[in-house]
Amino acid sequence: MTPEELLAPDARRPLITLLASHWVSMLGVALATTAGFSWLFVLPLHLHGSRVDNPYIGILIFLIIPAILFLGLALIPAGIFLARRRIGRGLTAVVDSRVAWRRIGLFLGLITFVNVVIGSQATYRAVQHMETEQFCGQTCHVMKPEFTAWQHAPHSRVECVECHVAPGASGWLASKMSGTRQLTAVVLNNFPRPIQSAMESNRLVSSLETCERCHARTGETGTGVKVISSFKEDEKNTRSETVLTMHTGGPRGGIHGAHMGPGIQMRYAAADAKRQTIPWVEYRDAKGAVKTFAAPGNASSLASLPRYEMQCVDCHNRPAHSFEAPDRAVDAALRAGELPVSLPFMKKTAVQLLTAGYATEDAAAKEIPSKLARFYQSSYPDVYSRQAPEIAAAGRTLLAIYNRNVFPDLKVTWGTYPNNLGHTDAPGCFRCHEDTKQIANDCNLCHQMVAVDEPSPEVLKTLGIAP
């Protein structure tokens, strides 16, 4: 076949000769084939059962693989066009049809073999890595606060996907779409700072599909004892204990029974995205009787607010990503011996240093330890001369507390993510249980205060609990 015949508008002329005549079109075939094989390896990993995988695999499935596929499909006609032009100019010899078919066959065979070997191993390993907490929390910088908090939470052995991806095809699709949107926001650098919680952005997965896979609401917890150790901001860091008996209960009573017992349904309206202001509550008991509690105000404005059905995460909203309050973090460190109680005004000074403003993490790393050392050098030089190593270690402990709770570049600071469990550091229970809505807020409904800020409560001696 002559060059003139190849360039003639003859529909019967085989394009295979042009396809095999330029490296660009061959590269397009290779990329399109690779993308196709990648789909064959990746998709079955997500369609094999009711449980889905990491939402960040949407990066691979919805962005990288399609990009490779479309690039390959675009290169094929581009290569054919370049081949026609080179042949027309006499720059390239015409490839015979049989040679072209042989070349394409060998090329596709080689690409197929390479894809099977590499795809079955590298792609599978890549997907496995993208299902890990390290990928979710460390590869994506914006998730650093949540990843850091998760490492110190009771659910640190639970994988991200167990709570953040709903079972079934709909949950899988929703997670991929959400992951793709989040990736786009990160690439364009227009993601919110601080990033929104799942509750704030309405990306909650039902507790029936997450929490209650392990924590059945039919379980009976009964009454427990809670001991809260705290230290005063005096020179001696005086320790005291608060002892509570918590009526956690279960399906037949207690805190859980009153809110999540059999047949009980609760709905509420929130006036803000974080759901910290709740002016309307509807309570339906097991017999179907309905009571409505509303804060004084315009009824029409209440009707326009979004309404939600109460579930576990309305109270347990930070089960795996709980951030500390500065004074409680210092109390915990003093109780654990990570901060020496023997240092004068340790509690007061530590809280002041933690809550001071620092522009960057590097600034905090320099100022927190150095300011702590200077305080004891100037105010207690004798103490500093005796306990310099302990003071240096205390500075490192304070910096560690700061680094797991405050992230200046992402605008995450103390109190950015309120914890609704209880009512000490955030409104918590009192979002609903307040006088204006006429909902009971008697302390003894949820707990009995056996001892309050006592140096050595007798009840702990009776129970054999060492403070």
Second form
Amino acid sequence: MTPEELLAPDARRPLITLLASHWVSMLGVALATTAGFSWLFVLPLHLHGSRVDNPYIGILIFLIIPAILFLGLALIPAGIFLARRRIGRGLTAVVDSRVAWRRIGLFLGLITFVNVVIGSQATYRAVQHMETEQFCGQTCHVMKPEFTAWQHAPHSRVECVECHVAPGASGWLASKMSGTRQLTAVVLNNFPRPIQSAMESNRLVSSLETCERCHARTGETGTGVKVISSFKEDEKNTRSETVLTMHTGGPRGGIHGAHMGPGIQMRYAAADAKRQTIPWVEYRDAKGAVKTFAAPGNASSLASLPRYEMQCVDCHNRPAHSFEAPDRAVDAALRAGELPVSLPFMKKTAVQLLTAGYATEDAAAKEIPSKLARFYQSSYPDVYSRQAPEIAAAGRTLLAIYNRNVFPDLKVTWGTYPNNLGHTDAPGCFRCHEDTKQIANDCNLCHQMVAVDEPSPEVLKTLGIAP
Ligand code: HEC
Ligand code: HEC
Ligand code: HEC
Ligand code: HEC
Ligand code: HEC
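Instead of the form predicted alone shown above, give the structure for the form predicted together with heme C, please.
Expanding to the full complex; the earlier chain stays at the top.
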């Protein structure tokens, strides 16, 4: 094109000359390339999956970077339009296309250089920081209860994403989207307290894609022996042992076989989101015969309830975030020697102090140790004078138990998240196994009691198990 042609007000000019003629389109180019580069750096870093499913990275990938990209892409035509108008009005000289190419080339080079040097470093550092447990423990404050419980669980070496994110790109995408939604709720401070359990909000990934990648359904466990030591709430903290055999079984029978054996399918309807009330169960055996068990009541209201396929997590719902019952936590600490059995009424006082209710973590941190000390000072002054350091240590142990189970600001307290594996602290197995639905609940169906609350059961000596 000759200069005259270019200057003509209605001339058709190469886009490139227009692009280079206005700062708005140049800014658009800069933003779009920066967004492109950031994606290039963040995506591969994150596709490996991270230790903690981090919603902040989701925000970066799904909100911030696309916003910058689209802003950039919108600014380019806007700048071209503005350039065309200014040239049309004769306000600007037209750039020669060779100059335009050079200008754009230089500009892109500069932006790329800046992106590579600063962008890659900054994004890399930011993403790395977001993946640290420190960041999650401290910043993703909402998940503190689960994070804390996970650190004490048998699965503390299993990453969060192994159970919470389905494998493959779609699982990764779904998790990032939901993480982004959750973070928005945190920023707007409108998330529920306590936050819903994964089953309650129906966000649980199928056990086929989580548990069963590590634990084969065909695993045979046979019958195990459980020894449960507990301490009475008397002055001596009297210890006793309960021994039971547990028919866990495997594909051919027992507890696992009955619900998860080959060909067996079970569905149930729940009347509440937490799935604590189960009025209807359907059992399909390996031969395809179907039995249904329903609580007496209105059949049409039963039919309207949501139905779920039975999975590992219907019994093992707390494999990674098991919150304790206060008396069991105290029993465990007494058994481990973290609380001294020698202190009179240790069990009773400990349970009382743990369950007293404190407005904040700080209040608990002040009151639990000081009230324990005061109890011994006033009721057992001679014990206090002899065992003051042990009493102080016991106060710290109690506080640690409290801090891993109760989170006042998130409204998580004793029993907020019930454990379905059992029936003594929460309905658990008895949600289904009870008379009104006529599902077997004989005491020897699942386990055999060998000793109940005995001081020193013979059977433990026979088995060579020192309690
Ligand atoms: C071994 C599997 C497993 C691992 C590992 C795991 N979780 Fe969970 N998580 C679960 C299951 C199962 C539930 C559902 C419990 C329910 O619905 O009763 C759950 C529930 C949750 C909930 C919902 C609130 C609640 O307590 O029900 C949050 C939040 C959570 N997990 C966060 C995490 C974080 C953070 C990590 C890593 C530090 C993690 N999880 C690791 C299995 C796991
Ligand atoms: C990444 C592999 C992995 C995944 C996924 C996983 N587990 Fe495990 N699980 C393990 C390992 C390893 C152990 C043994 C840990 C130990 O004994 O310290 C274990 C132990 C267990 C135990 C015995 C715990 C105990 O108290 O000794 C149960 C029950 C269990 N897992 C259930 C589950 C369930 C339910 C899920 C799915 C929600 C699941 N696991 C997901 C690897 C996994
Ligand atoms: C009907 C309830 C129920 C279902 C469903 C269930 N389990 Fe279990 N499971 C139990 C009970 C009860 C125990 C024994 C617990 C004990 O001894 O304290 C157990 C024990 C285990 C153990 C420990 C075994 C050992 O060596 O002692 C593992 C691992 C386990 N289950 C994994 C799974 C997996 C994986 C699934 C899903 C494929 C599953 N369970 C489904 C009830 C269930
Ligand atoms: C969602 C409902 C549901 C839950 C929860 C449930 N079960 Fe079952 N269970 C059933 C049904 C239904 C049957 C089959 C009953 C029948 O055939 O009469 C069954 C069968 C059994 C059997 C075999 C009984 C037999 O006659 O041989 C055992 C053992 C068992 N369950 C143990 C457990 C244990 C342990 C738990 C808790 C950890 C549990 N169940 C939780 C519904 C449930
Ligand atoms: C449907 C299966 C099932 C039936 C029926 C059943 N139990 Fe259990 N029971 C369990 C499971 C599972 C546990 C928990 C094991 C664990 O803690 O891991 C348990 C635990 C216990 C414990 C130990 C509690 C503790 O301190 O930890 C006692 C005691 C007990 N059952 C008594 C009974 C009695 C009494 C009956 C009859 C009324 C009964 N059970 C019927 C499945 C069953």
